[in-house]
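Shown next as structure tokens: one chain only, the form predicted alone.
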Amino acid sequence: MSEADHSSAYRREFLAEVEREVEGGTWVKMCMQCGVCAGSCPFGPHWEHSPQKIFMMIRAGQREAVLRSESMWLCTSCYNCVVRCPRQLPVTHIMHGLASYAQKLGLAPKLQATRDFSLQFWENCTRTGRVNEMRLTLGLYFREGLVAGFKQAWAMRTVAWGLLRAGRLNPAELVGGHRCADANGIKAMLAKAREIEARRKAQHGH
């Protein structure tokens, strides 16, 4: 097999993987590289790789570069890209899907702020069905170690005082905290959602 043939097979392989594993991935090949998504994004100037570049990189087989990129984690779900895409690609869903897939494979960039917040928020709120703001805040502050945590807490002391006065931050939540009346119901709901997702993937050969 020639070098060109090898290259072509590799490109198709990663695109097929994205189509199989990533929500909305089957739309990637429909991107016509117009750049409207990047131009519509409020974070446009800060993208390491804009969405249309990510899609081209997928089609070019650049698996490591795509899955290790911070770009997907910059998506704020404003949906400007989806509304304006001339081919109606679900760009937001694809970007979040790529981020989730990279995390699942252990390839997501470590200490990436959005990734850290997403993981801690999910673990925090699914435990009791309600967010424990105190534990979430401290978990984020101290994720890089004790010294960094104290520095971050001190830097945010004015905000913290305001939250305490407004009743939005309660130190007592460190040993308890508010929770949904039916925490078991929340767990059952999440388990059912995972079951439905697994069945959907099986039906579509994913």
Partner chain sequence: MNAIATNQTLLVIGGGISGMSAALEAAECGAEVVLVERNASLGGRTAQIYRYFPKLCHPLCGLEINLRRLRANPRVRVLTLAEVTEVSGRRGNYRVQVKLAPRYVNERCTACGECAKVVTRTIPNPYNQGLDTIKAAYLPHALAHPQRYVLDASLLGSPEAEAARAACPVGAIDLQMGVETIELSVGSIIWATGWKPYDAVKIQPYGYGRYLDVVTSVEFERLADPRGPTRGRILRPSNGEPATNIAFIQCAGSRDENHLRHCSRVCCMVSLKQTQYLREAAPEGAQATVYYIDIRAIDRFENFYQQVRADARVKFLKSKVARIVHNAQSGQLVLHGVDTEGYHRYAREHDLVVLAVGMEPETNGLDLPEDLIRDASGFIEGSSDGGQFGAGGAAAPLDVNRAVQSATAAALRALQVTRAAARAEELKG
The other form holds:
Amino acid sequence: MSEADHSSAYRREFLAEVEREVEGGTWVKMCMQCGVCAGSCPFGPHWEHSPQKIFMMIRAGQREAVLRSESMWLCTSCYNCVVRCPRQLPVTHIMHGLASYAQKLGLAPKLQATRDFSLQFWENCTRTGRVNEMRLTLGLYFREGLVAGFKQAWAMRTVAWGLLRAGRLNPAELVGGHRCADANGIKAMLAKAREIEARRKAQHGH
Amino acid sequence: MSEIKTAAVLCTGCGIGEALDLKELARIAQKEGKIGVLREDPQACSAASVAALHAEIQEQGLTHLLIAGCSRRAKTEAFNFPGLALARCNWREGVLWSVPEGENAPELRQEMAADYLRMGCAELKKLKLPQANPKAAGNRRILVLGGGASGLTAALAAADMGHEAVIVEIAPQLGGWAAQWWRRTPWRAPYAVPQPTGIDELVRRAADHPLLRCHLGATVLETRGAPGRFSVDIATADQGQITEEVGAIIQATGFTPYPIERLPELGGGMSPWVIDQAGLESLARASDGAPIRRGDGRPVRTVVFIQCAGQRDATGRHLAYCSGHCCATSVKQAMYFKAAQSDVDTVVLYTDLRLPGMGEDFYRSAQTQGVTFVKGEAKAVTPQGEGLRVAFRDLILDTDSAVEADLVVLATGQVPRSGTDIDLPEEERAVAAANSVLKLAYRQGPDLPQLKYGFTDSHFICFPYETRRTGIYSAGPVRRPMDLAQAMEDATGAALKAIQAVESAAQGRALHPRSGDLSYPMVRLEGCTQCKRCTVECPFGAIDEDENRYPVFNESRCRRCGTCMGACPVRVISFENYSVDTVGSQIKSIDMPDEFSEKPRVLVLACENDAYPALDTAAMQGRRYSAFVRVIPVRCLGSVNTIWITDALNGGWDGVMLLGCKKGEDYQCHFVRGSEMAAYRLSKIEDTLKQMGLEPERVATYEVAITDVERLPRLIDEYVAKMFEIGMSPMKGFA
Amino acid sequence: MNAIATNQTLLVIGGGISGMSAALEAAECGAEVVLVERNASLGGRTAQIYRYFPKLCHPLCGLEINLRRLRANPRVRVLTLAEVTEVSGRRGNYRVQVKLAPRYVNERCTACGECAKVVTRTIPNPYNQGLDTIKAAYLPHALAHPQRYVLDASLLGSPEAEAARAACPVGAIDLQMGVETIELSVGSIIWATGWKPYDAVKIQPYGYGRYLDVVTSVEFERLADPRGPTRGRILRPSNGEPATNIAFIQCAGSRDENHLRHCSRVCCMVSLKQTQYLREAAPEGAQATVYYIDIRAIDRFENFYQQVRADARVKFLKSKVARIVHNAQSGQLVLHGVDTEGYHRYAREHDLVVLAVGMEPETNGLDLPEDLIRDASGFIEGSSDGGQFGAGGAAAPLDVNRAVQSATAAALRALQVTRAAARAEELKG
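Taking the form predicted alone as the starting point, write out the structure of the form predicted in complex with its partner chain.
What follows is the entire complex, opening with the chain shown before.
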């Protein structure tokens, strides 16, 4: 959005979109800008926009800046903000909701660590019903390319060695790996969950 | 004058009997004080003693009673003798508990107690039993100036109490601003959505009430008189003139909105699509619940409310204050749009959102309905296409930003319709007098004195209704910026005060703060020199002047502070129980030690509401102060006549301390100008001192608060030490 | 006792500034009034306020005026140590049970203080919020009305009680006093029961009750007052050193759905006022920082806000403080939060933190007559039969000025009820 064009600034389009598409999105309008969420967040020093500021950006119609932001990906679900918010906003849920919506739209920042981890974890564990730690770990190490992957693996070698000795890491997992008894059942469950979610969205917005 | 029959009870309780030589004191009361009936009592306040006293009063036909014992502020329930002139002599707090311990304490205590007894006896004989204002008038009708929500509420409240009420309204119809509104801010649970104004119902009740009359399209031509007997000339709509006789007046003349034309930078007067809150009410009424359209018929898709427009202004160009209601009003108005069409964009630009109390629920409700709140500072409103562009600083995002809108509402403030500022310089006042609302035929000007920013509010935090014109109360936004609910609450309270004023006036009693006081100012006109000091200095505008420039006392306007008595250079003004004599005779009554005794005498004239209780409290807490002072409580420092000071100095007193309340902008004198007047008069006394060959330090004024319990004894001791330093008064022995 | 009250009598419950005002305003219109106060003396919370905003004048000045009015007016009957336990009947004709707690000192008392001289036992001083102690035989405060001592019940049965009794030169101490219950008939009732500070312990992240140097605004008022526990010196409770860098945290409990859902209205002005106490108490130059969401200096109080803004020693930060941590090394309290104007994270050290605690109705948690109408926060709007009224802090979070205004309005409404009862009586007669 350029400085000169304010035709959509402080209009309800983006807020309405957030209310429609984002889990907890209907709460965004209830923020009173006290900032207690921002001050309560253990990751505060690391992100660009605090929750309260993101809520203001949504009201200001800054769609791109919000959805492309890395900030909401940093939420660790500690719920400090939720218990302290004087308006009882489910801040944690809204952060995850925004992240998930940005991901869905393909606007989420590439190579954002939390996002990559989430994606890999999801893909990894829904395939067999169990987490394949070997693949998950290496997948994360090599997400930024071969050289970076080797570097990171090398840096973690003593930890890996310890895990191997303790029987907590099985190199064989790299090729085969175990699965849960009814992997198809898991998939069916997930499909059902998606169906329910879609139905609910059709009915209530989200 | 009827015969005086005096008696004195010398209480020996609370350690008095042990600390003082009562025999000697009794002799003083008899020989010097010439007290008729005298007795000691081991506890004068005991039920038995009080009963015995009542019997004695009956049997012996006593008219005057002196009780020597505790402070006049103690045991008041016991020493309550209606129909009797009563004086109290403060031995307990004033002597026993305040004279410093030491070798010569018994001697100093005895001297001090003896002097206080002499002073008590002297005062007693000068006291007259107050007989109430003989010119008391009992008109119980109440006139309400203004027929808006405040005025209607006040008039109905009075009428429901059985008082006739008369409304004078300048407009051709009742209802005021609120009648032009679409809805009002909710004032009770649930604080969720705008509510019907209810004004129609008020107007209907007013029209139907058998005790209520209205003059519409009418203005006041002149207001004369005093509580219980005001005459108000009214110009009626048909060019006629009538006079209403009433007992009290409520000024509920409301406000005008600050003109948006003064805010061109915010588009005021520059675009028809920039309106004020009243303008929006009209649009909302016109659309009658349908989506709101602008004057050109264009539906409003985006509306921006700019809070504090022309308010909270530090530049001096606009209103410096906050009008209090405008945040809630904008919230309410944003809801008008949302109620008709939920997808209209409503943006409220604010710096501090001010919705106190349950207003928080209303704020939440607006958020739920999708009203957007932006903490931002509006910079400029300019036309853009068919609409407007509002440039502002978003204070949260810390960026310059803008929003486009079809309509901009400026939340401007309330300007009180309070009439003339009587404190303006004389030449400006004449011009301003044309705007007068009350048109009081008072010596001190035609309208209520204003507190700040033109509002006719009380200066007193504890006493919000106390204006400086007795029997005239102000209510609603003319008193203080406020919303409809507050105005109606305020008007209800004002109605009570007006009723109280007429009841008190009928009985010739004083109103606040000396409520119930039956004494009233009396003047010996044959001695008057027409100097006009009393008419100018009266803080309550109670004294007018006749055609020969003699003062005309309006007793029921008087608050009994005695400022006139203090002002009078020829001492012709007095109260029955408080006069130049009641105090002057005390000053002259003491036993003055000679120059070589090294026993200075310092007269302390102390405000009875603050300095005197502070001294009592200090004594109760065991804080001691010099035994060389003699304290006389005064109604107000403004009542101190300089003759008391010159008499004291001539009589050999070494110094005079005057203890009054804080003066200046945040004055704490509950008679408004008393301590200021005292300071002014004393600034002139230096010449007199010079003529007498006395040092200027011999007279000193201090501002003392009721809480100065530690400071006051220190001040006294320091002052007495200074008297030792400059030496005993050379005037001793000449009296 | 019944004789003093009829259905033309007005009952005022609560003897603070609102109750006193309602009682006096009505009585000065000619009404008979019974004023019931739970504590041993009148004045309520205003007697514990050091100075009022915006004039910085002293509440005791107005209290003295009201006491004078009261002493001069035989129409007001005052009952202290009295609590209303039951209200029955309806508009124009209520029957009210009042429980009178023993004072152990009768009306013979001259307030000479001899009893206190022989008593050594001390109790937490309610006047100073329990921040110091007083003798168990005491006068509640300097302007206590009635001006009579109180013997604390904890003395009972001890030799000191006997000693106090023996020391009284006028036989005012009566150790046999017990609880008494009386019944009043009244025509209308004003609830001027006031407010209480929100329990700050419940605001867990601020550490009140854990950190000694976190105090409430109500306690700070006592610290600043020369009659208070520190004689007006603003000292850190942890070590008795003068506080030089004070934080004021607004909305401590207010505007918060986890605590009080309403805005308490006065707290902004209270904190602004309290920053100015530093000029007197710490002339050597203490700093203050006000952490706020919106400064609510309404109507002409804006002027006071601007004056404080201009004070170089007072900073303003738009932020709801997230939490307070104690720095064991420096002994300071570290406030964590975000300045929302532009998003600036801070961790600022202070040596004293004042929580501007919210107001809730004193009656919250008590059994009240069922037909009283109360809002979501418990403030009293009135009664369904139209014969009972809320006034002052019992009706809404109000400052003193507005509380008195509210009490005056309530007095008129109550008078309308009793006058109507009187007229009905006349018609019958």
